[in-house]
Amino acid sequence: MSEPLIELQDITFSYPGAATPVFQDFNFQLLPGKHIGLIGPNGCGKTTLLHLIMGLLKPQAGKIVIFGQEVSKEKDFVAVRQKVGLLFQNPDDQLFCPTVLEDVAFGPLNQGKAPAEAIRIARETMAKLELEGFEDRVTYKLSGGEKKLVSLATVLAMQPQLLLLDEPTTGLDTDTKHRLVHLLQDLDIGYMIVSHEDAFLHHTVGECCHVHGHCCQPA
């Protein structure tokens, strides 16, 4: 069998000051390809698990493995977040450029590319998601899913191996979870989508696996 992309074991994670862990013992992999629906009602830990996998917040007992690398430090999650794409819940947790076009290009320099690179990498991205003519708009002015498809196209300019979506929907119109829809669907890796909207999963994800303190079950 594959080697699994991540792999979480047994994980204790609570919030300070809450009666009662949102994980305990939790274990849960992703293999290579996959492409899984997470759901749950609200507070069972689905952000949580997220933002766990990309060190935003510590486990205080168990083990994270991604790319095969147990990963615990600051430093060793610096590493996976340049691999490992989130979309945030709210896209304005996820820019901070002036423009447009700055924020989907700081991936890429952040990466090392070349300003030119970055910029063309930008505008391909952009492009993609049916962005041409944003490039100079002011990110603070967006409306609600501008936000939502450009905080997408700064996590697709980096290019990654796998791509982590906190409810991708939100603020969408139907054509353009339509175009997300068909640009998941053409992505050639590994992706983890929470999402309350069944149709969306429907069409984009191989399976679903409900969140709950220990482990994912499959739905």
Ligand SMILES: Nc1ncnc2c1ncn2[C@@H]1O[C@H](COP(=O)(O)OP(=O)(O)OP(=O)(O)O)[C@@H](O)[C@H]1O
Second form
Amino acid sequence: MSEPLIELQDITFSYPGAATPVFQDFNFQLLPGKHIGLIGPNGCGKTTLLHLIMGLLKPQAGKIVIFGQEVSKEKDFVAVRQKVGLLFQNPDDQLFCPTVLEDVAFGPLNQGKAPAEAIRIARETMAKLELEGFEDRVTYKLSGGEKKLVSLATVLAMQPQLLLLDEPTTGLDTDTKHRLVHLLQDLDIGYMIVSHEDAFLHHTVGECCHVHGHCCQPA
Amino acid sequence: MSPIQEPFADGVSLAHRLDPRGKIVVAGLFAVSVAVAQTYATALAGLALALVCLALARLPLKKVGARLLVVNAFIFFLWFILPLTYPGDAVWQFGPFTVSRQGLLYTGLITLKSNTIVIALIALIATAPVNTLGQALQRLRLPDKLCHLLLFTYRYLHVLELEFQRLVQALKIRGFHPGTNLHTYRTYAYLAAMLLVHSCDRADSVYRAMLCRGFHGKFYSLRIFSWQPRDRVFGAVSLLALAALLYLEWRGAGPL
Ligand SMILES: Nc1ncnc2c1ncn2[C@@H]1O[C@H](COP(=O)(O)OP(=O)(O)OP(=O)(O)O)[C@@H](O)[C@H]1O
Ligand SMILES: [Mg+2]
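The form predicted together with the ligand, contrasted with the form predicted alone above:
Following is the full complex, with the preceding chain placed first.
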């Protein structure tokens, strides 16, 4: 059996000041080539799980292994973030450059691409999401759905090897959702999707897992 | 409430197209030269130069006027204090107060110099977006930390402002009317507290988003600054003009 892309072992995590931990001795695995959906009631810890994987939150106990490497320090996660893309649940958290083009090119620039190359990647990614003409729009003056799409573009522009999508469909219209389904089906990388939409998950992922405080079980 | 705007940053005039690095250097030197000027001749010549720049920038004069009004509101108070307290020949006396000629001249000079500097800054600095300025400063070898401070301050001002708008909207849709009662005061206190907390949270999220996209303490700019012939001309003319200012100042040096 091949090595899991992501492995969480006995993770315990609670938010500072919270009475009960979100996760206690939590175990989880994502195998290569798998596409899984994360489901569960509001507040069960789906977003928290993704943030733990990206190193945005640090567990109080347990071990995280990504691409076969144990990651614990900030420095380890810097490398992880080059390969794993996270779409935030709230697009306002994701966009921070003044214009759309700058925001989409921000990741590639950080990866060391030259400005011209970064712009080319940004434009290509935006074309895939039918965001042509948005280059000079101001990011905080977009509609909710537009923000979500631009956020997705910023993540895809980094050409990640693994995608974590936190409720990618909220605020998207039916056509755009279909486009997203096709886009995801055409990607040849692993991804995990948090969503409350069964139909969307049905088309995009092979199996769904229920997130609990201790484990993540196939639903 | 409208988001923080940069009303002068967009445009296609000559002043907008000049390389921001050159503009920053010239504006800096000009501001210092005018600020240290002791004579009306220098200040007036400076004003003329600043007005030329303003004309080159083709900015909406109404908005420029509004900006100047703000500056002069501060200077307005000087007119109450300086002429009365500056020692010199009395021109006007009433009761215990004496207005001195030197005081009047001095206050006039300050007013003139302040307006000159502000006009020059509007024409040269405000014609570039803050983000571009930050990047230009970085290219001018200013320490990275200072440039980031500028860029982040600007960025988080937006965050604060958007957060404030959101909270005000939340109040509005629930039919909040300010009045002079405890309910209003308490609501405002909540508003201030929530603004602080939300903005901190939001700033955290923004930082996280930056980390997720490989941010490691360095901003890369999409903008490629290019030093054009027009920048060379601008630089040369500005240096000549500055030299002329200094010559005027040197010739007319001495007390008022
Ligand atoms: N910043 C925080 N500080 C303290 N507690 C938090 C914080 N963020 C989330 N929580 C708590 O942690 C738990 C898990 O939150 P999380 O955001 O992971 O839920 P979720 O599964 O993503 O829910 P949803 O489907 O609503 O997005 C919730 O009980 C929530 O109240
Ligand atoms: Mg969530």
